[in-house]
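In the form predicted on its own, a lone chain appears below as structure tokens.
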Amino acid sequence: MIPVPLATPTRMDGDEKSVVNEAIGRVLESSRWILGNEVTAFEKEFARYVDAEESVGVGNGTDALTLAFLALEIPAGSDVLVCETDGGYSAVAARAAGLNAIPIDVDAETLNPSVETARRALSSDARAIVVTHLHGNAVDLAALDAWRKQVGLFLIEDCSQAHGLRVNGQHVGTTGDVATFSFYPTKNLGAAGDAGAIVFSTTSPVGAASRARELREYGWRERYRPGLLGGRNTRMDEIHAAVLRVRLPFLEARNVARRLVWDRYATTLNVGGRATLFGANGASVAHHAVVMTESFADRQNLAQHLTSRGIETGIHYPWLVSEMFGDTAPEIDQGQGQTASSLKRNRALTIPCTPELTEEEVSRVDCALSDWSKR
């Protein structure tokens, strides 16, 4: 039995594969492979796509977050509020920028951070909050944005799983002070390897984009003359920029295809009544299809059922941020969990949901979900 894959980054339709190959060939024939015309062009095109003022290409999504903290000039040693369930990426970036990552719980109903959960974690040293649009689902930012302004926090939107996601016509990433994107190959918009971007809008502090450009290349204000401390080498490759440029026009259709698969699963689970999909009531570009079961035992049972049908699954994410940076390795909690975040972690199972899946593959997953729901 050929498995139904959880990720399909190497699959492309003929037209997309053709333009990607042409783009790579164009770069290989050029005289510049780092920070050249392709990067400059992609930065402008991507900023235009997300309705932002400017974007700065970097080496990966985690570096994008790290440089975002530095470009906002958050003092070293400050606290940054991050979501317990975001996979730890914002916490790693905060630590790399010399900041303290303070995990915040999620709301028991929305399973996203809220004003109340953020307020409980707020310290006198807090200077920023990172909100991740997890699994391609939009976090309702209205109340959080108003609250963080009242208490004087920067808002960084991590949109690494949310390319093309819009709420009431506004692309995510243009509400806060700065936004970050990852173009890892399995993202909705993926490069041929690691790449990322920092996006600046009319809400961004003056000078932040210029600082990010210096920081990504050793802090140079001019070649070999550092103007900023904290600079590093995290430049976007020309090949990745060229690939992203030609893939960007395909993104909207690919998101529609993802959402069609996602909606199909949601309907099946709704009929069965034993589980739901994360983010079922909000805007989504279906980066992941995350089944939320009623318990840890149900999650394990569903995973085993799908595996027996030749369907790959994953857990996004097996550890909470507060568990990742302790002195001892965490143990898997097989109970219901003590917090809303641990409850979410114990119930979440990711199933295949990519635009390249065949109808036969989608049907196999859908039928397996239906059979399990009727048990």
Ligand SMILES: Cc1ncc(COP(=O)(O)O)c(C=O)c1O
The other form holds:
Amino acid sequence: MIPVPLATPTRMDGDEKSVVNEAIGRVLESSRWILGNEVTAFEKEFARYVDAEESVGVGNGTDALTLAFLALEIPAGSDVLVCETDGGYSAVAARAAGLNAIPIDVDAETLNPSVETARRALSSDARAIVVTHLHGNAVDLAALDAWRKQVGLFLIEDCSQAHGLRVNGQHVGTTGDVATFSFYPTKNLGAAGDAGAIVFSTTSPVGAASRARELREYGWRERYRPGLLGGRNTRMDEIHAAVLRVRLPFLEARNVARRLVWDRYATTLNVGGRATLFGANGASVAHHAVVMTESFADRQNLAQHLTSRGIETGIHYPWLVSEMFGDTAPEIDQGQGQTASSLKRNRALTIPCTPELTEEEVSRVDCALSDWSKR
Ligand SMILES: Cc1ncc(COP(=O)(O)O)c(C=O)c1O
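Show the same protein again, this time as the form predicted in complex with the named molecule rather than the form predicted on its own.
Entire complex below, previous chain first.
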């Protein structure tokens, strides 16, 4: 049985593949392979696409978060609130910036952070909150944004799973002080390797974008001339910028294709009534299709059922932020979770949902879901 894959980054369709090949060839023939014209052009095109003022290309999405903290000049030793279920990227980035990540539980209903859950995590040393639009689903920011302004926190939107996502016509990433994106190959907009960007809007502090530009290249203000302390080397490569430039015009159609697959699963699960799709009622660009089962045992049962039919599954994410940074690896939780975050973690199963899946593959997943739902 040929497996239905969870990720299909190398399966680009013919039109897209030929422009990607052409773009890579163009860079190889050029005289500059790092931080050149392709990066400058991509930064402008991507900022224009998300209706932002400016974007700064960096080496990956984790560095984008680290540089966002540094560019906002959050003092070392401060606390940053992050979502307990976000996979740990923001916490890793916070530690790299000398900050402490404080996990926020998710709300039992929305499975996203809320004002109530954030308030419970708020410490006197907290200076920022990272909101991750996880799985391609928008976090409702209206109330959280008002609250964080009241208590004086920077808002960083991690949009690494949400390229092209809009809420009431507004792109995610343009509400907070700064937004970050990863272009890891499996993302909705993926490079041919590691890449990331920090995005600045009219809501960003003055000077933050130019600080990020210095910090991504040793802290240089200009070549070899020191500007800011604390700089590092996290530049964007020309090949990745060129690939991202030619792939950007395909993003909207690819998001629509993802969403059609996602909607199909949502309808099937709705009919069966035994599980739901994460974020089924909100705005989504369907980065992941995450099935929310009713219990840990049910999740295992669904995973086994799909595996037996040659369908790959994943768990995003098996560990909570609060479990990630101890001295020893955490034990596998056997379904006894107490918080809303641990319940989400124990019940969520990711199934294949990419624009390159064939109709036959999507049908196989959909039929398997349907059969399982009716059991
Ligand atoms: C939500 C989120 N944030 C940050 C990252 C980190 O991005 P990168 O892998 O490019 O460092 C990822 C990537 O997997 C992600 O999904």
